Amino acid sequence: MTSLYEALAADLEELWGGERDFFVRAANMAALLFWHLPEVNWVGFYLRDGEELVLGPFQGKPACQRIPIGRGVCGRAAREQRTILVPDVRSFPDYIACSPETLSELVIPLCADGCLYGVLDLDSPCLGRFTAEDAAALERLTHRLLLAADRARLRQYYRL
(Lines of atoms letter the chains of each structure in order from A and count residues from 1; the text may use other names and numbers.)
(Lines give C-alpha, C1' and ligand atoms only; values in the text may rest on other atoms or scores of the structure.)
Protein backbone atom coordinates (compact mmCIF):
# COMPACT_ATOMS: atom_id res chain seq x y z
CA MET A 1 0.00 0.00 0.00
CA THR A 2 2.98 2.31 0.58
CA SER A 3 3.75 2.48 -3.13
CA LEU A 4 0.10 3.41 -3.81
CA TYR A 5 0.32 6.36 -1.41
CA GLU A 6 3.68 7.41 -2.85
CA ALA A 7 2.13 7.42 -6.33
CA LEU A 8 -0.89 9.37 -5.04
CA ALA A 9 1.41 11.94 -3.41
CA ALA A 10 3.28 12.42 -6.69
CA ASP A 11 -0.01 12.70 -8.61
CA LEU A 12 -1.33 15.27 -6.14
CA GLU A 13 1.79 17.41 -6.36
CA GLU A 14 1.48 17.37 -10.15
CA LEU A 15 -2.23 18.22 -10.02
CA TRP A 16 -1.75 21.00 -7.50
CA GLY A 17 1.24 22.56 -9.25
CA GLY A 18 1.50 26.07 -7.83
CA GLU A 19 -2.17 26.21 -6.83
CA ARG A 20 -2.63 27.76 -3.38
CA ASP A 21 -6.44 27.78 -3.10
CA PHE A 22 -7.42 25.26 -0.43
CA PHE A 23 -10.72 24.35 -2.11
CA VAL A 24 -9.08 23.56 -5.44
CA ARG A 25 -6.43 21.46 -3.71
CA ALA A 26 -9.01 19.67 -1.51
CA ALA A 27 -11.37 18.97 -4.43
CA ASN A 28 -8.61 17.31 -6.44
CA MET A 29 -7.40 15.39 -3.41
CA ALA A 30 -10.89 14.03 -2.64
CA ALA A 31 -11.36 12.96 -6.26
CA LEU A 32 -7.95 11.33 -6.54
CA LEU A 33 -8.36 9.39 -3.29
CA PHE A 34 -11.91 8.31 -4.12
CA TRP A 35 -11.00 6.97 -7.55
CA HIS A 36 -7.71 5.31 -6.59
CA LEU A 37 -8.15 3.87 -3.10
CA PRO A 38 -9.79 0.45 -3.14
CA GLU A 39 -12.97 -0.24 -1.19
CA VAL A 40 -13.99 3.32 -0.31
CA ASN A 41 -17.50 4.66 -0.80
CA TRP A 42 -16.97 8.26 0.32
CA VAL A 43 -14.00 10.63 0.60
CA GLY A 44 -14.31 14.24 1.55
CA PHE A 45 -13.62 17.19 3.76
CA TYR A 46 -15.57 18.81 6.54
CA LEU A 47 -14.36 22.32 7.29
CA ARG A 48 -14.54 24.03 10.64
CA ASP A 49 -17.03 26.85 10.93
CA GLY A 50 -17.07 27.95 14.54
CA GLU A 51 -18.26 24.97 16.59
CA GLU A 52 -19.42 22.96 13.57
CA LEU A 53 -17.90 21.05 10.70
CA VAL A 54 -19.45 22.00 7.36
CA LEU A 55 -19.43 19.78 4.30
CA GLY A 56 -16.66 20.70 1.87
CA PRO A 57 -15.27 19.11 -1.31
CA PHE A 58 -16.12 15.41 -1.54
CA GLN A 59 -16.67 12.41 -3.79
CA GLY A 60 -19.47 9.92 -3.19
CA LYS A 61 -23.17 10.02 -2.37
CA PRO A 62 -24.71 13.09 -0.70
CA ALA A 63 -23.56 13.49 2.89
CA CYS A 64 -24.37 15.11 6.21
CA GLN A 65 -24.09 18.87 5.76
CA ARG A 66 -23.15 19.94 9.30
CA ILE A 67 -21.64 18.03 12.20
CA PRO A 68 -21.22 19.56 15.66
CA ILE A 69 -17.63 19.42 16.88
CA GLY A 70 -17.51 16.57 19.38
CA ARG A 71 -20.27 14.45 17.74
CA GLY A 72 -19.65 11.32 15.72
CA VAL A 73 -16.28 10.22 14.38
CA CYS A 74 -15.60 13.48 12.50
CA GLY A 75 -16.63 15.68 15.41
CA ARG A 76 -14.55 13.72 17.89
CA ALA A 77 -11.45 13.77 15.64
CA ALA A 78 -11.91 17.53 15.34
CA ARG A 79 -12.36 18.09 19.08
CA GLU A 80 -9.43 15.86 20.05
CA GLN A 81 -7.34 16.95 17.03
CA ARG A 82 -6.21 13.38 16.46
CA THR A 83 -6.74 10.73 13.81
CA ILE A 84 -9.52 8.25 14.56
CA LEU A 85 -9.69 4.87 12.85
CA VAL A 86 -12.95 2.94 13.34
CA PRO A 87 -12.91 -0.69 12.10
CA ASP A 88 -16.66 -1.11 12.74
CA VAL A 89 -18.80 2.04 12.93
CA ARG A 90 -21.63 0.08 14.56
CA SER A 91 -19.53 -0.15 17.72
CA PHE A 92 -18.63 3.56 17.83
CA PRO A 93 -20.62 5.49 20.45
CA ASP A 94 -22.48 8.49 19.03
CA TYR A 95 -21.84 7.40 15.42
CA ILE A 96 -23.61 9.59 12.84
CA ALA A 97 -24.81 7.40 9.96
CA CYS A 98 -24.75 9.46 6.77
CA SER A 99 -24.78 6.29 4.65
CA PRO A 100 -26.13 2.87 5.68
CA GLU A 101 -23.48 1.24 3.47
CA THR A 102 -20.55 2.55 5.52
CA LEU A 103 -19.03 -0.01 7.89
CA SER A 104 -15.60 1.47 8.65
CA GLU A 105 -14.24 4.99 8.78
CA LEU A 106 -10.99 6.92 9.02
CA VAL A 107 -10.90 10.61 9.97
CA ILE A 108 -7.77 12.79 9.83
CA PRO A 109 -7.84 16.26 11.43
CA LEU A 110 -6.52 19.18 9.37
CA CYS A 111 -4.32 21.13 11.76
CA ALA A 112 -1.63 23.74 11.11
CA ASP A 113 -0.39 26.86 12.85
CA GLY A 114 -2.15 25.72 16.05
CA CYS A 115 -5.50 25.91 14.25
CA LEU A 116 -8.03 23.21 13.38
CA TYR A 117 -9.24 23.76 9.80
CA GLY A 118 -11.42 20.67 9.50
CA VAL A 119 -11.11 16.95 8.82
CA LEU A 120 -10.56 14.52 5.97
CA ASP A 121 -13.15 11.72 6.19
CA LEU A 122 -12.92 8.36 4.41
CA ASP A 123 -15.70 5.75 4.55
CA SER A 124 -15.72 2.13 3.42
CA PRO A 125 -18.42 -0.51 2.97
CA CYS A 126 -15.90 -3.08 4.31
CA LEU A 127 -15.30 -3.86 7.96
CA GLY A 128 -11.74 -3.10 9.07
CA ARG A 129 -10.84 -1.48 5.74
CA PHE A 130 -8.43 1.12 7.13
CA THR A 131 -5.08 0.43 8.79
CA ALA A 132 -2.50 2.39 10.75
CA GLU A 133 -0.50 2.54 7.49
CA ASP A 134 -3.46 4.23 5.75
CA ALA A 135 -3.77 6.69 8.63
CA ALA A 136 -0.06 7.61 8.58
CA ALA A 137 0.01 8.03 4.78
CA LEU A 138 -3.14 10.18 4.79
CA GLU A 139 -1.77 12.31 7.62
CA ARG A 140 1.25 13.04 5.41
CA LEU A 141 -1.02 13.89 2.45
CA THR A 142 -3.19 16.26 4.51
CA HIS A 143 -0.01 17.96 5.74
CA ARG A 144 0.97 18.51 2.09
CA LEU A 145 -2.52 19.80 1.35
CA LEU A 146 -2.25 22.48 4.02
CA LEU A 147 1.44 23.22 3.52
CA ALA A 148 1.05 25.35 0.40
CA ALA A 149 -2.62 26.29 0.76
CA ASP A 150 -3.63 29.87 1.49
CA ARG A 151 -4.61 29.25 5.12
CA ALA A 152 -5.17 32.95 5.87
CA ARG A 153 -7.94 33.03 3.28
CA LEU A 154 -9.43 29.82 4.70
CA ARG A 155 -9.34 31.23 8.27
CA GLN A 156 -11.07 34.40 7.09
CA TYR A 157 -13.74 32.52 5.14
CA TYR A 158 -14.59 30.26 8.08
CA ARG A 159 -13.99 32.82 10.85
CA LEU A 160 -11.27 30.70 12.48
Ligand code: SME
Contents of the next structure:
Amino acid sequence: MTSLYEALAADLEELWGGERDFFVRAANMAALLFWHLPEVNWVGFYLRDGEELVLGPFQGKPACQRIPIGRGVCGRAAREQRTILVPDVRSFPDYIACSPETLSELVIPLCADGCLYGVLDLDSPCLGRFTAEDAAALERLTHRLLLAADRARLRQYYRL
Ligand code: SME
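Having looked at the form predicted on its own, could you now put up the form predicted together with the named molecule?
Now the complete complex, all chains and molecules, led by this one.
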Protein backbone atom coordinates (compact mmCIF):
# COMPACT_ATOMS: atom_id res chain seq x y z
CA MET A 1 0.00 0.00 0.00
CA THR A 2 2.92 2.33 0.72
CA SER A 3 3.96 2.29 -2.93
CA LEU A 4 0.39 3.15 -3.94
CA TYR A 5 0.46 6.21 -1.68
CA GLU A 6 3.93 7.13 -2.93
CA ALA A 7 2.62 7.00 -6.50
CA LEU A 8 -0.45 9.03 -5.52
CA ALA A 9 1.72 11.65 -3.82
CA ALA A 10 3.81 12.02 -6.99
CA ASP A 11 0.67 12.18 -9.17
CA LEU A 12 -0.82 14.81 -6.89
CA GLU A 13 2.24 17.04 -6.96
CA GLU A 14 2.20 16.82 -10.74
CA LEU A 15 -1.52 17.59 -10.90
CA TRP A 16 -1.23 20.50 -8.49
CA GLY A 17 1.81 22.01 -10.20
CA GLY A 18 2.13 25.54 -8.85
CA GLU A 19 -1.59 25.88 -8.05
CA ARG A 20 -2.10 27.49 -4.65
CA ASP A 21 -5.89 27.76 -4.45
CA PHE A 22 -7.04 25.42 -1.68
CA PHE A 23 -10.29 24.43 -3.39
CA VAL A 24 -8.57 23.51 -6.65
CA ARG A 25 -5.99 21.44 -4.80
CA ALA A 26 -8.60 19.76 -2.59
CA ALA A 27 -10.92 19.00 -5.54
CA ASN A 28 -8.19 17.18 -7.45
CA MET A 29 -7.03 15.39 -4.30
CA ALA A 30 -10.56 14.09 -3.61
CA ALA A 31 -10.90 12.91 -7.22
CA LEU A 32 -7.51 11.20 -7.31
CA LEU A 33 -8.08 9.38 -4.03
CA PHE A 34 -11.63 8.37 -4.93
CA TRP A 35 -10.62 6.89 -8.28
CA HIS A 36 -7.40 5.20 -7.17
CA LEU A 37 -7.94 3.89 -3.66
CA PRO A 38 -9.62 0.48 -3.66
CA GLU A 39 -12.90 -0.07 -1.81
CA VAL A 40 -13.85 3.53 -1.08
CA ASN A 41 -17.31 4.94 -1.79
CA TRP A 42 -16.82 8.57 -0.72
CA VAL A 43 -13.85 10.89 -0.37
CA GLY A 44 -14.16 14.55 0.46
CA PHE A 45 -13.53 17.57 2.58
CA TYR A 46 -15.55 19.39 5.21
CA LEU A 47 -14.30 22.92 5.89
CA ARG A 48 -14.59 24.79 9.16
CA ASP A 49 -17.12 27.58 9.16
CA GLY A 50 -17.46 28.89 12.72
CA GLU A 51 -18.81 26.09 14.91
CA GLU A 52 -19.75 23.91 11.94
CA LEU A 53 -18.11 21.91 9.20
CA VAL A 54 -19.48 22.62 5.72
CA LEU A 55 -19.31 20.30 2.74
CA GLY A 56 -16.37 21.02 0.44
CA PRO A 57 -14.87 19.33 -2.64
CA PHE A 58 -15.80 15.64 -2.75
CA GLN A 59 -16.38 12.58 -4.93
CA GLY A 60 -19.19 10.12 -4.33
CA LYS A 61 -22.90 10.36 -3.70
CA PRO A 62 -24.41 13.61 -2.34
CA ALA A 63 -23.66 14.00 1.37
CA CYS A 64 -24.82 15.95 4.41
CA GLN A 65 -23.96 19.61 4.03
CA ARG A 66 -23.30 20.80 7.57
CA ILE A 67 -21.95 18.96 10.62
CA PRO A 68 -21.66 20.69 14.02
CA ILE A 69 -18.13 20.50 15.42
CA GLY A 70 -18.19 17.71 18.00
CA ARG A 71 -20.86 15.66 16.19
CA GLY A 72 -20.30 12.48 14.17
CA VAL A 73 -16.88 11.17 13.22
CA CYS A 74 -16.01 14.34 11.30
CA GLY A 75 -17.04 16.69 14.08
CA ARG A 76 -15.21 14.63 16.70
CA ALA A 77 -11.98 14.57 14.63
CA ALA A 78 -12.32 18.35 14.19
CA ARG A 79 -12.95 19.05 17.87
CA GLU A 80 -10.16 16.77 19.10
CA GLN A 81 -7.87 17.66 16.19
CA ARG A 82 -6.84 14.05 15.75
CA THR A 83 -7.29 11.32 13.16
CA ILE A 84 -10.20 8.96 13.86
CA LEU A 85 -10.35 5.50 12.36
CA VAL A 86 -13.71 3.72 12.62
CA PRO A 87 -13.51 0.04 11.61
CA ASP A 88 -17.28 -0.43 12.01
CA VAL A 89 -19.48 2.67 11.89
CA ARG A 90 -22.32 0.76 13.60
CA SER A 91 -20.33 0.82 16.82
CA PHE A 92 -19.61 4.58 16.73
CA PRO A 93 -22.32 6.02 19.00
CA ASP A 94 -22.74 9.44 17.36
CA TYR A 95 -22.26 8.32 13.76
CA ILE A 96 -23.92 10.48 11.09
CA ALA A 97 -25.05 8.18 8.27
CA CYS A 98 -24.85 9.92 4.89
CA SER A 99 -24.97 6.65 2.96
CA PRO A 100 -26.36 3.30 4.15
CA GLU A 101 -23.61 1.52 2.20
CA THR A 102 -20.78 2.91 4.34
CA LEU A 103 -19.37 0.46 6.90
CA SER A 104 -16.00 1.96 7.84
CA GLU A 105 -14.57 5.44 7.89
CA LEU A 106 -11.37 7.43 8.32
CA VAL A 107 -11.31 11.14 9.18
CA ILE A 108 -8.17 13.28 9.22
CA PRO A 109 -8.13 16.84 10.57
CA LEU A 110 -6.62 19.62 8.46
CA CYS A 111 -4.46 21.65 10.83
CA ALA A 112 -1.75 24.21 10.09
CA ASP A 113 -0.55 27.48 11.62
CA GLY A 114 -2.28 26.43 14.87
CA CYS A 115 -5.60 26.64 13.02
CA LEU A 116 -8.17 23.94 12.18
CA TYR A 117 -9.25 24.30 8.55
CA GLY A 118 -11.51 21.26 8.30
CA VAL A 119 -11.26 17.51 7.79
CA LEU A 120 -10.66 14.95 5.07
CA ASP A 121 -13.24 12.14 5.22
CA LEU A 122 -13.01 8.73 3.53
CA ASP A 123 -15.81 6.16 3.58
CA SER A 124 -15.77 2.49 2.61
CA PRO A 125 -18.44 -0.15 2.04
CA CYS A 126 -16.06 -2.72 3.62
CA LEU A 127 -15.66 -3.35 7.33
CA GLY A 128 -12.20 -2.44 8.67
CA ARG A 129 -11.09 -1.01 5.33
CA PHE A 130 -8.69 1.58 6.76
CA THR A 131 -5.46 0.83 8.61
CA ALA A 132 -2.99 2.89 10.60
CA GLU A 133 -0.87 2.86 7.44
CA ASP A 134 -3.69 4.49 5.45
CA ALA A 135 -4.07 7.06 8.21
CA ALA A 136 -0.35 7.91 8.28
CA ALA A 137 -0.10 8.15 4.47
CA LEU A 138 -3.21 10.33 4.24
CA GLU A 139 -1.96 12.58 7.03
CA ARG A 140 1.17 13.15 4.94
CA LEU A 141 -0.93 13.95 1.87
CA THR A 142 -3.14 16.44 3.74
CA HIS A 143 0.04 18.08 5.02
CA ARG A 144 1.18 18.53 1.40
CA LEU A 145 -2.25 19.83 0.44
CA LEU A 146 -2.09 22.58 3.05
CA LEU A 147 1.62 23.32 2.77
CA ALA A 148 1.45 25.06 -0.60
CA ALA A 149 -2.17 26.21 -0.38
CA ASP A 150 -3.03 29.88 0.02
CA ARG A 151 -4.13 29.47 3.63
CA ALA A 152 -4.43 33.20 4.29
CA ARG A 153 -7.08 33.38 1.55
CA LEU A 154 -8.89 30.36 2.98
CA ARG A 155 -8.86 31.90 6.48
CA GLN A 156 -10.25 35.11 5.04
CA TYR A 157 -12.99 33.24 3.17
CA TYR A 158 -14.22 31.45 6.29
CA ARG A 159 -13.19 34.31 8.63
CA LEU A 160 -11.03 31.85 10.63
N1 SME B 1 -20.26 9.86 8.56
C2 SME B 1 -19.77 11.19 8.77
C3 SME B 1 -20.61 12.20 8.02
C4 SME B 1 -20.06 12.56 6.68
S5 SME B 1 -20.34 11.39 5.52
O6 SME B 1 -19.73 10.12 5.87
C7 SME B 1 -19.84 11.88 3.99
C8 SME B 1 -19.75 11.51 10.26
O9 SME B 1 -20.24 10.73 11.08
O10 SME B 1 -19.23 12.57 10.61
